[in-house]
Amino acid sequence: MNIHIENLSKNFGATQVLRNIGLEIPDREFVSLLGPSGCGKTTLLRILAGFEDPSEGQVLFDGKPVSSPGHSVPPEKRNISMVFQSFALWPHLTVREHLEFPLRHHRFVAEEIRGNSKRHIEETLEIVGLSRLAGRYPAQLSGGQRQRVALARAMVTRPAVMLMDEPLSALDAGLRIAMREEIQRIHRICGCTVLYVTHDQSEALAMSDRVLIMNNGIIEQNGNSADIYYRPATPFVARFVSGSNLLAGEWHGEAFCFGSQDRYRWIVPDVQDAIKREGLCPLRPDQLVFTSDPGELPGVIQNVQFQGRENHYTIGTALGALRMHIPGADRCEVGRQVFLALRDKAESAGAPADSAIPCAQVSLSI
């Protein structure tokens, strides 16, 4: 189903939660709404579901208006399914009964599916790996199994649109990663349009055809995962998605000059004009490396966290605290004095590609 959102705004009293949202979502696309708590992403999802009415603008499904200030098609009359953050399972129904219910009551179920409901339910249970648990109740299931029930219930009717409101937030970290693949697989099988609300950057980037970054009721950037991560459109997107450091200075083409009397000059490509106009340079933690060049930016290691394949550093500098992600098991201790360089600059000078120089060589006098 194609979804068209036109000049959509939503007010709760004097508070404007959504501001002039305009968006086109093609049929079968997987789109994530990513942003911090309170940015408006869940409100937008609820308007699409029919649980809230917009204050201005309209929503169209396949060209037909379904939401506007004076007109709202009820949720049961939209060909949608929704997966809630809390799973919203009925404690008195078994797994199989959770799938039987929408097949009996969802008005858009195809006659072929309705006429072969038993076989269709068994196929759906097989897809989500719940065939052996079909007779159990929610209290007898693990968190991951309950999530699979919620997903199976949403997909069993083969809806045109699936709306997901932070469906993995209640799961532990390892299970969230496994369920990402499950949701992607279900999307491929179901062939429906998916709108997925999350505040987890890795979830959105990993699963989506397109990511919408929301902040203060507006969409700050709309693009694929690579564009969002490598070419942020605003300082907020740079900080929120990749955890970029934002340095203040002056731009001269692709050359960024910063520090006292513009002492440092780094060539940083692909920075968007909107960020340059603010005199800022976004540098992801993986773009900074240690160097033995005393002409580069000095600092002191304030904190270090071991993360397996890499170490995460916080470096105190005259420009403020900067974050760095350095691959490898070699670990520099807190309090060590270091010099920082831009990765591409260090590599072009002949330094190793992984971390510029080993930790043992960065204990330099400043």
Second form
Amino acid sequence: MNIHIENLSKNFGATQVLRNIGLEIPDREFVSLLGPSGCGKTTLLRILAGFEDPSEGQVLFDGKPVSSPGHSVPPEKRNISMVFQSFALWPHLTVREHLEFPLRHHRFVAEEIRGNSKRHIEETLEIVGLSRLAGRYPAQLSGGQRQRVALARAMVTRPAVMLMDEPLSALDAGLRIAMREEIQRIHRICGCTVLYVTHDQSEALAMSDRVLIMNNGIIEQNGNSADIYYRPATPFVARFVSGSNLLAGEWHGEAFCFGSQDRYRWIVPDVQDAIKREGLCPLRPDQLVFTSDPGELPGVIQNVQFQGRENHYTIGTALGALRMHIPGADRCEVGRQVFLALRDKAESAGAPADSAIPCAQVSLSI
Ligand code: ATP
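Go ahead and give the structure of the form predicted together with ligand ATP, now that the form predicted on its own is out.
Below is the entire complex, every chain and molecule, led by the chain shown above.
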């Protein structure tokens, strides 16, 4: 199902939570809505589900209006399913009964599915790996198994749209990653449009055809994962999605000049004009390296965290603290003095490999 959102705003009393949102979500696309807590993600999802009316604007499903101020088609009359963060299972129903219920009551279930509901339920249980647990009640399941029930219940009717509100956030880190693949598979099998709300950057980038970055009630960027990660449109997106450092300085084409009297000049391609206009340069932690070149930016290691395949550093510089991610297990200790360069520049100048970390006596003045 195609979703069209037009000039959508939502106020709660005097507070405007959504501001003039316009959006087109094509049929079968997997779209994530990513943003910090309180930016309006759930409110937008609830309007799409029919639980809230917009204050202004409208929503159309396949060209038909379903939400406008004071007039919203109720959730049960939309061909949608929802998956909640809290799972929202029914304690008195078994796993199998959780799937039987929507098949009996969802008004959009295809005749072919309704006529073969027993087989269809078995297939769905198989897809989510719950066949052996079909007779259990929610209290007899682990968190991951409960979430599978919630996903199975949402997909069993083969809805045109699945709306998911932070469906993995109650699970532990390992299970969250395993369930991502499950959700991608369910999306492929169902062939439905998915709108997936999360505040987890890696979850959104990993699974989606498209990611919408929300901040303070507006969509700051709408693009595929690579665009969002490598070509952030705003300083907020750069910081929120990849944890980029934001350096202040002056742009001359692709050359970013910073430090006193523009002492440093780094060539940084692919930075969007909106960020350049603010005199900022976003640098992801993986774009910086240590170098032995004393003409580069000096700093002192303030903190280091071992992360297995890489170390995460915080470096104190005259420009403020900068974050760096350096591949390799070797690590430099807190208090060491270092020089920082841009990764590409350092590598093309034949800088040492990342695991060999040159340290030097430096002065922090620039
Ligand atoms: P989170 O990631 O924490 O769930 P979110 O991005 O989903 O956040 P929303 O739940 O959409 O954010 O809430 C956006 C803002 O609207 C918040 O400031 C919230 O307090 C406010 N809000 C949400 N629902 C209501 C309501 N029914 N009445 C008043 N304010 C509300």
